[in-house]
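To begin, one chain is listed below as structure tokens, in the form predicted alone.
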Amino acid sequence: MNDLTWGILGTAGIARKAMLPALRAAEGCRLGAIASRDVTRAEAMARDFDIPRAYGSYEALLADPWIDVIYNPLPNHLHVPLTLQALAAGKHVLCEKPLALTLSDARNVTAAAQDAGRVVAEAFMTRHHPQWRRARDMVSSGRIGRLNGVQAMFSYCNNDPGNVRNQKAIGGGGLYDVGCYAVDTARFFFGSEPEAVSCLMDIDPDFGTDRLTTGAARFAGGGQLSFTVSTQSALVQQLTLLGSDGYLVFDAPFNCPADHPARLAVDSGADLLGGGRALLACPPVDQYRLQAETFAQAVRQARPDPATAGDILGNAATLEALARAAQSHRWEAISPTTNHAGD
């Protein structure tokens, strides 16, 4: 089967630094095009990854009849509106995280999705490192007991007001920037959506996004999430999964440079000084190629997955609860849906 053409939606940092070195590295893709409202910065980016055409709307590259793949990479604002149009002009799109800020709009592009009968997918590269899927097999497995926790960290540090993290009414803050990731990481290790969720954050007041928040969630059988994160603090990324008999720490869970071996602490807590820990190592990957490869499957399998709808759905559920829970100061409730957390 020929080659999927992927044109890119602007011209994003995450694009320049990962997806677009990712795409050109990956089987079965090539870059077709790239489009921006300013025209000279998409030729500009088309010059450096040898973009065939560069478009000064997106509208235009919507247009485009060889272009079958959409990447959005767009601030969060822009997710949905952009997806939508694409999938109406026929399009099958990656949509960066999180590709909804409220269930109601997660539900309109599943909806629209499986109208046009196109893939539409939230990138969470991180599902597609190796270390994540050892790491489930060993909690399916028993290796930790019972999973009882999650435990996630996701912090760095951003103060230019100019940044689209730091403006609120485009969907900026901690919570959906860094915090979506906690969500998605005990969703796909429980197998299942949250019940209810609670949620505190400290909002900046110059920019009025969330700048330190700290998120719990409830899952049926007992098992719980816990995280912290934060758009003004050191950088750190940390994540445990504590079971009943054993616990994996991670080493880098979910930046993992594409030269570093990612490193899988597994420990039966004998004692505290790492007397039943043994270390796991998978090889150095590029989790952004293995993403554009895994979507480019899906494409070719002309059927939109199931899964996919599912956790785009729970992702936004529960984010849109965590916002609730900061507001009440109470826990909140998950709003229904109708599919659990896929692979």
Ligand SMILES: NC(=O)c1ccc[n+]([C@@H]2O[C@H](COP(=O)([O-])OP(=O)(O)OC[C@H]3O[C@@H](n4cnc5c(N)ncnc54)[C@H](OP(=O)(O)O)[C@@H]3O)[C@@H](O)[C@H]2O)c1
Second form
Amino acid sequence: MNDLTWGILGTAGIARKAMLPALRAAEGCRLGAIASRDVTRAEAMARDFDIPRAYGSYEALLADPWIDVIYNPLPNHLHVPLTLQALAAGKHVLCEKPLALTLSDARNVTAAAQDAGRVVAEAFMTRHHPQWRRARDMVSSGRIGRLNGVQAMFSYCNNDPGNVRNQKAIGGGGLYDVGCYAVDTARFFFGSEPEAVSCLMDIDPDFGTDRLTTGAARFAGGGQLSFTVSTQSALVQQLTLLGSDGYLVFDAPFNCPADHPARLAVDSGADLLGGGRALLACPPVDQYRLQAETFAQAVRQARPDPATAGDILGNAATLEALARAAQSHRWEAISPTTNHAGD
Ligand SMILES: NC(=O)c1ccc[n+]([C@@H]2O[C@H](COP(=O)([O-])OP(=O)(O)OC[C@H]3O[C@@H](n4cnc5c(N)ncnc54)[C@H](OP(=O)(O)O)[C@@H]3O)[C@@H](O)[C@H]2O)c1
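Could I have the structure of this protein in the form predicted in complex with the ligand, to go alongside the form predicted alone above?
What follows is the entire complex, opening with the chain shown before.
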């Protein structure tokens, strides 16, 4: 079967850093075209990555019949409209996180994909890293007892007013940029949907975006997520899965470099000095390449990507409720999505 031909919307940093190298290496995938609001930027990126076609508008790329799959790494406010346009043009779409900021937007996208008979997925590359699969297998096999808590921290410092993360009108802020990882992570490991959330935000007075956000969620079955994310604090990523009989700690839960093994510690809690601790390592992998290959397989086999419609809906419903809770200063219920997390 022919390779799937990918078209890239925009000249995003994440495309340059991670997805274009991954797509060049991915089995069953080839780079076909890239589009920018400025054709010279598209041409420059096309030269850098040997992409045969460059367009000066997103619409021109979507109209190219050679393109099978669209990768959408535009700013957050363009995820839904451009994904809908791409589906209407008959393309499959891998869209950057967070795909949708509201449940109603998520419903529009998943319904459009179903109607068009096309695959749509939210680009949580983390789900494709073997360390996540391994950790979930340990949780399901009871290695740490009953999973009670998921605790996540994701922080960096970016004060650039021109950065997409610091522009409220285009979907900036810490909750949407990195809080979405905490939400998706907890749904992945609990394998269920949260019922209610609370959220505290510190808003940057100049940008109007949340620069320090702490959230909590209560899951069906009693498990709890707690997380802190920040766009203006030290660089850190942490994830702990707390069980009744032990816990799991990830060295690099979200952005483990492709040339480094991913290390996990599983601790029985025998003492506080690591006496019950075993260290495990997964060999180095490019999680972005695995994401592209998995998506390509989903297209070929006409089945959902592991990040299913249920995940798109569940993530959006939770983010929407967290944003609401930050305003109301109350616990907010999650609107039912009628789907289940996980694959
Ligand atoms: N999965 C991951 O690991 C990961 C990591 C980082 C970011 N992301 C996600 O990827 C998306 C892009 O993030 P990024 O940091 O790569 O952003 P970025 O470097 O600023 O790129 C965004 C691109 O969108 C296009 N664009 C269209 N309208 C725009 C507007 N009003 N303002 C700015 N750019 C606009 C621009 O391309 P043209 O002007 O050339 O058309 C720009 O290059 C976000 O949704 C983010 O959450 C994911």
